[in-house]
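One chain comes next, on its own, written as structure tokens: the form predicted on its own.
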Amino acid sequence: MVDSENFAIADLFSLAGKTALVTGGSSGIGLNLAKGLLINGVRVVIASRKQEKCDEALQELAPLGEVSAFAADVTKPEDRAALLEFCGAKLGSLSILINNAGSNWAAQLQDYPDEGFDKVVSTNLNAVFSLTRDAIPLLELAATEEDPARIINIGSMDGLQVPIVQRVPTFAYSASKAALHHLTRTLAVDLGPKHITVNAVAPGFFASRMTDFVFDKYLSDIEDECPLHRIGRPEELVGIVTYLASRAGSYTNGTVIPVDGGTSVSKGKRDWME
């Protein structure tokens, strides 16, 4: 049994010896999370749709630790099966599953296509459910009562509120992330008895391919709308994920943690519909 009064930070937040799969791990938030895990002793598999993106990410990640990459579209059953088979062969078991792969589609309501809505929901919600369901055997191999396996879903502050940048409407994105937050809670109840915790992180604005356009157009407005008057820094997401994946977070289950500088609780300074 783990010493419940061992409060040393080096032990409380240690990730040494764990294994992880990070979807959407070739760029942006996923790449930074993979870096954070590797630097702290986790063996990592990243997944991304395109082989060339996997290869580019590996060049950046390989000096940091033991990492592999697998090209897979997590919306496709055959790709999910191949990815998990690869993880089993490379890692043996999964201590941490980070569901980060996501997509977005922006258009005015009258022009918003069914195909865009379907694509976003398929990636941000359906694929998370299916990959999580199919990864349970690998997660159970790593799970114990003292040290549960961890599922960490990357949601969004836009799933907590109506998005603040209404001039770039993303109906499917905010709806899919709100649904993902609730899926997180329902999975936490179901998987808790298997010694698998399920939590979500709801980032605000962080630099990534998905935010390039809005930063280009509205960065000063976004910073002004945040109580801290800035966008997020990579280490601030790595810190939350480290907490959730370490002994410090082993009793945290079914939560959605905003990491947005307070934006989701402070909005309303201007009319974003202008």
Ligand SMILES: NC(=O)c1ccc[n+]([C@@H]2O[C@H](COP(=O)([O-])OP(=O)(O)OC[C@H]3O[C@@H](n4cnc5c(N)ncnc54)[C@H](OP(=O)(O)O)[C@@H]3O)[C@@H](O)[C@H]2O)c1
Second form
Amino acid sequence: MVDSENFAIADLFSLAGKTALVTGGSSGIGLNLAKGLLINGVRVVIASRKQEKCDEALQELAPLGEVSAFAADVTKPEDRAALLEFCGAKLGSLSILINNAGSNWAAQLQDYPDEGFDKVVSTNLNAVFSLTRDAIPLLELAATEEDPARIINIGSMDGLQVPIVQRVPTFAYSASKAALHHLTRTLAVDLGPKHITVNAVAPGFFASRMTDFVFDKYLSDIEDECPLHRIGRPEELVGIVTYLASRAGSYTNGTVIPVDGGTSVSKGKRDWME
Amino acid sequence: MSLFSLEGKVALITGSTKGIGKAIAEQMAKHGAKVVISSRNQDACDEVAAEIEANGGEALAVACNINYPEQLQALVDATLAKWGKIDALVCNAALNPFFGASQDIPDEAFDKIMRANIGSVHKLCQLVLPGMAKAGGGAVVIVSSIGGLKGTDKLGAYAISKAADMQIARNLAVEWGKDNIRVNCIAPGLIRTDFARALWENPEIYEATVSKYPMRRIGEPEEIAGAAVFLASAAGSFTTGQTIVIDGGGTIAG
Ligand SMILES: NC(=O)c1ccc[n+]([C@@H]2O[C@H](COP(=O)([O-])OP(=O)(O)OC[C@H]3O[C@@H](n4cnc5c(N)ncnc54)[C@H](OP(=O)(O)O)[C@@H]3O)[C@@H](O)[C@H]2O)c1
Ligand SMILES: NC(=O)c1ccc[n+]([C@@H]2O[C@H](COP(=O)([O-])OP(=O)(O)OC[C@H]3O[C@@H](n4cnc5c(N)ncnc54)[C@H](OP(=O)(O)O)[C@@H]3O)[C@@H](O)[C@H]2O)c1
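Moving on from the form predicted on its own, please list the structure of the form predicted together with the ligand.
Zooming out: every chain and molecule, the one shown earlier first.
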């Protein structure tokens, strides 16, 4: 049972002493999340496919706290097993798993290849399922009733509505993210009794390698569709992840939280009612 | 400054002498906000304000029944007279005077729920948001309920009012986004307060209830307060129009 007195003394948003794995932590959103976690006292492992990207990220992260990197392709079973073994050795247990690695493929419908569709779904959905399933023992080592272990899946606003930038269609991407949101809910119900919460964050537009090409052409359209009239700032994803991973978020389970400046709740410019 | 700091901000919280509202006021004060404590009972407001001040916070106690628009106006006026601005508006108080089938609810009870629960949120936003916009922005947090997400055979009118909260958040997020005002709901599941005492005080009823929840327990008021601080602070500054469900996964579990 959670004791109310507990909350009064501890900082509601403290992450100090926790451990985390951030997949895709070598660039963009994942790299920023790793920074946020380290600054707040979390011991972190990042993973991505390319050794040089891992090395570069590590240089940037090392001054902020206790961090290591492991080159692994989350779509490969042998890489996932080695990554989790590395996490066990480095961290002992996992209090936070952030499934952030993701990929995209954009092409017109007639030209959209099966291989592209498969690649996106296997990275954004299948690999999240497999890695999460195999990480349960490490998460259980950190999980208690007062302070559950946390799985945070990085979904997308595109999994909530048809993507805004329709001129470069991303069929597999938006479908994989919608599926990831629902996987989040089913895992949450399954893992709740083990004191592991599962939630998803659905970002709107944030600057990264993945979005550079879109911003070049469509930044003003994107801003027009957003009630706050801007793209997101890195610390705004650190904020939601800190909430979800701290005591403040310990009863939040199975949710999909859009962090999109209100874009997905706005009827926007694509107006059919008037 | 920390992402979750409310240093220098003024927060007005309705229904903040007990339960969820009190936890929100305490945590907001702990994170640096000056807080306005409010409920129908001035003595209770004074008591909670004194507690917060004793813990090093700053608080103003103003009684206000959300069922009366003129009292909402007086609440906002008193806050502005004291501190000159409102950075965070937390619409938390709500009432539920009827339990039973929609067929049987008296007109007066239905009207009262709509006026107090929906009307007070609408009116407070009308009173507060223009000033908030002029000051450069701010946040509204509406305490809705998971009752507004599913059909119910006993709490129909209350659930309508809680679903309306979610639509108010979407509308006002769109209307006020350009002024850097964010509007969100929190939808709690069963939380340990007087409001829901009947469901957690008796161990048998409690066990039967939580056996259906993935986390096998109900929530504590502080587990709602964290989301309110998040939404009012820089950490939540790209989150608007949303409803954050905090129920341990109870609703999606069916
Ligand atoms: N940026 C946005 O506006 C936005 C919006 C909504 C959602 N998202 C989501 O946020 C997440 C991060 O994206 P981002 O924008 O930060 O893109 P990014 O800069 O391209 O980062 C993607 C990261 O994932 C890694 N990665 C890709 N495939 C991998 C694999 N098979 N195994 C292991 N690591 C892999 C990449 O490193 P390697 O190349 O070394 O593998 C890189 O570190 C994604 O899930 C994306 O869908 C982004
Ligand atoms: N507890 C739950 O399980 C739960 C679940 C979902 C949603 N909620 C929502 O959470 C909010 C707070 O509920 P709670 O559980 O914290 O209830 P609570 O512990 O009973 O506290 C209610 C607070 O509101 C005040 N209040 C009651 N009627 C009022 C009125 N007409 N005008 C102004 N203030 C009034 C009360 O003080 P006075 O009586 O002195 O006025 C008290 O400060 C409500 O919106 C409720 O619908 C609660």
